[in-house]
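The chain below stands alone, shown as structure tokens; this is the form predicted on its own.
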Amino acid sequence: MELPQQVIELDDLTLRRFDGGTDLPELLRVIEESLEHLRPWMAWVAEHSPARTTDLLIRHAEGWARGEEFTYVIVLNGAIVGVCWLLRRDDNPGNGREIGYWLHPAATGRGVATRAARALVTQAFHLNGVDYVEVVHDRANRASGAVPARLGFTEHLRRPAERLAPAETGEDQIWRLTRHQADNMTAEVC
């Protein structure tokens, strides 16, 4: 089974495979500090408790071992500031992967999510047979949508979605970047 890198170094930014033993206390603190920032867009926040979130994070870590889901903590200047992930969804046709991300509010607006997403795109296309990468978000979440737009993704489609978080509109916006598009990009973008 082919897996992405466990640690990705990007100057002052590091993406590191989530480790439930060492990362959990700091990540729970970052989540607690980010609840109001995340609540409009992240459905799991409504059910957040240290115990529930710990269980969820441990399941994400187990997904790595199965080769299904690759969850990274985003570390900026030595401190965890968010999470990003690369996964395959059963509802994705063909051989695509999806990436996602969230940040502590103090880390937003600094290119951190864009740099993390760019690194995950690179990892996805190093996996055998991956044809495309997608970013899926509620159409009203403009901050999440700005990341794939900056990286050269194109809007692939919009689809109805269940409203799970308070600010969601019930319409997902799906951005797609194909291997061919990524191969034709400059090194600056991908």
Ligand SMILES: CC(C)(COP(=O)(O)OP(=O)(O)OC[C@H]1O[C@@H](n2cnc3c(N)ncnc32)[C@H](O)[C@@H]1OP(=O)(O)O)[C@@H](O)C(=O)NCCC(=O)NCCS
Second form
Amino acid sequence: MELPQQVIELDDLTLRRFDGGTDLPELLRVIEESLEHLRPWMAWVAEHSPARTTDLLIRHAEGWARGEEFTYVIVLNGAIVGVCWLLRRDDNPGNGREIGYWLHPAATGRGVATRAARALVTQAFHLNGVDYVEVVHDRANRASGAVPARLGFTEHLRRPAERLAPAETGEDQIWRLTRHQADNMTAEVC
Ligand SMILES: CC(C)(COP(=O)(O)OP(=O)(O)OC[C@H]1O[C@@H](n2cnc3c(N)ncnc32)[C@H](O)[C@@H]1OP(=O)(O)O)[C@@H](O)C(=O)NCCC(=O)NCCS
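Write the structure block of the form predicted in complex with this ligand for the protein whose form predicted on its own appears above.
Every chain and every other molecule in the complex is listed next, the one we just looked at coming first.
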């Protein structure tokens, strides 16, 4: 089974495989401090309690061993400031992957999510046969959409979606970066 790197070092930023054993207390504190910032866009916040969110996080962590989903804590200067993930959805045709992220409000505005997402794109295309990477967010979530836009993703399609979180409009925006586009960008930079 092919797996991404468990630890990714990026200057002041580290992405580290989420460890349900050691990361939980700090991550729960970060979540508690971020609830009002996350609530508009993240449906699970409405159900949050330490026990429920712990269950959810542990289920996500278990996906790593099965090679299905890879959840990382985002660590800035030694402190957890958010979470990002790389996963495969059943409804992705071909061999696609999806990236997601959230940050503590105090960590926004500094390119942390963009740098984390860029690193996960690199990991995704190192996995054998991955053809494309997507970011999916509600169309009104402009901060989320700005991340793939900065990384050269293109707007792929919009589709109706269930309104699960309070600010959602019921329409998802899907951004896509193909391996071909990513290769061309690398070539241009070189
Ligand atoms: C989505 C979310 C993670 C985006 O956070 P963000 O801080 O806007 O994104 P980044 O961390 O990439 O930072 C980008 C900002 O840093 C600036 N920046 C500074 N250095 C930068 C760098 N090296 N690279 C990129 N941007 C940089 C950018 O100009 C941008 O500033 P702006 O917002 O004034 O235009 C955040 O809004 C969030 O947690 N939202 C709630 C949860 C959520 O909606 N998650 C997505 C669900 S689909």
